[in-house]
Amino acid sequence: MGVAVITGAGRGLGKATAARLARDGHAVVALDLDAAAAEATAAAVGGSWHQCDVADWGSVEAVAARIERCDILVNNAGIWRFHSLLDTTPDDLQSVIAVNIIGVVQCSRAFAPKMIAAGGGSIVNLSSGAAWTNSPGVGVYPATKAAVISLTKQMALEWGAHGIRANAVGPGLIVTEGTSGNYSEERKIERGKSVPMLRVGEPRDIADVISFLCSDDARYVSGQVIYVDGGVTAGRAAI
């Protein structure tokens, strides 16, 4: 097994994946922008931590320069601001680009030569269903996450050669401790009403994809997309 780089590793679908890629028997090294929360993931996984701000190109880099080998990175760590775009900030804007695209594309560009070195490696991005469906009042989120999928594109071109698959996952209703607030169980229910599958996802519905698109048993899998979202993107479900 190699060594598994996970971003936004602190909590919600960096932790379970964290702890699933752990699980597989790699080593996992979770990486977060707060610390405290990468070291608890670090230890309840038996893997390594360092503090990284993926918007920042001297944090990345510094990082990887720590990291001697990386086999498969997956890009989790993401924000969100969600106003109209009439409400958004500059600052907002700025924040959510920086994250969740200049810090794909850093960290992409930071330990991609060193799956190259190694003979090859796996990259999951982490995209979303809302680049497929949009949402009134959600700003330039979803625009984000539909450039991650073109971004995943763009590495597969590009990396394949060098035996670097890249791949997007683009997780539905989640609940999270990020979104928790908005999941009472009766909310829970009544989304879950939204989705074909009449429930909403877990952590770990996200985590056991990403473990099969960094297996062998996804070997011939780059360029793609998968939506983990109980069928939401296939279309509306009968009333």
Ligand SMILES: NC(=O)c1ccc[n+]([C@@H]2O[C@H](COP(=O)([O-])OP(=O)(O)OC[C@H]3O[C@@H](n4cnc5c(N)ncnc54)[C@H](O)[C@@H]3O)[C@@H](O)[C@H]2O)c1
The other form holds:
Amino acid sequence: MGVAVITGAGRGLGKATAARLARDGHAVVALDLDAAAAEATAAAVGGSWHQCDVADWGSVEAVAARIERCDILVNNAGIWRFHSLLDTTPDDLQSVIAVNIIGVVQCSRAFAPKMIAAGGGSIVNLSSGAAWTNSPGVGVYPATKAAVISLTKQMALEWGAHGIRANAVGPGLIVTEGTSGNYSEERKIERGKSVPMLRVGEPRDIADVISFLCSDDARYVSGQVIYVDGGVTAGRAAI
Ligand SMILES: NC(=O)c1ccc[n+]([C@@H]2O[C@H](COP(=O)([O-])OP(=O)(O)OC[C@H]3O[C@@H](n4cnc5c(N)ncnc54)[C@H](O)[C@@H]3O)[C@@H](O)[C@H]2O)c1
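Previous: the form predicted alone; requested now: the form predicted in complex with this ligand:
Below is the whole assembly, all chains and molecules, this chain first.
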């Protein structure tokens, strides 16, 4: 079992992934912009933590210098500011691109050399069903998540010979701290009706697939994206 570095591990999908990878026997290193949240996750799963802003190269570099080994990197930190393209401010644009794209590149560049030194590893990048199905009013977010898929393929091609596998997971409608504002109990049931499996997702639905991608069972899987969305990206549930 190895060392699993997870960004945005303070809550939501990152926290669920930390719990699952710890259960799998990995030593979890929880990174988050929110230091208290990272510390709480580390305490809950018996791991370590660092405050880290993935959008800031200096912050990523400083944290990477304090982590000797890395076998698994889950690039989970991500933000969204849902506005139409015309209502997207320059700050929205720069922030979402900085965290969702630049953050993924920076963390991967910081930790891949450690994986190469260890003889290989697994990178899992959080994309989104939104990379497949755009919808009005979500601005630049889907484009950033489509970029994550392209970056995943690039990592698989450039680092495969070093034993690094890179894959992406595309969550659908998952109830987390970040999205819970959209999900009253009533709304959960309502949104669930738009999903072929007739329910919205839970963080463990994503964490379990990330666990698989990090496991030896996925040893020949690289450069792929798995949508974990109850069938949403398959098309319409009914006509
Ligand atoms: N929840 C969903 O329905 C859903 C769907 C598709 C994709 N995703 C993607 O999954 C990932 C996690 O989503 P979530 O719902 O758990 O989000 P969340 O908002 O609940 O948690 C995100 C975590 O990332 C941290 N974070 C934000 N900016 C950061 C930065 N610059 N550096 C380090 N940490 C930072 C936050 O502090 C927070 O702890 C994101 O990349 C998101 O785009 C989520």
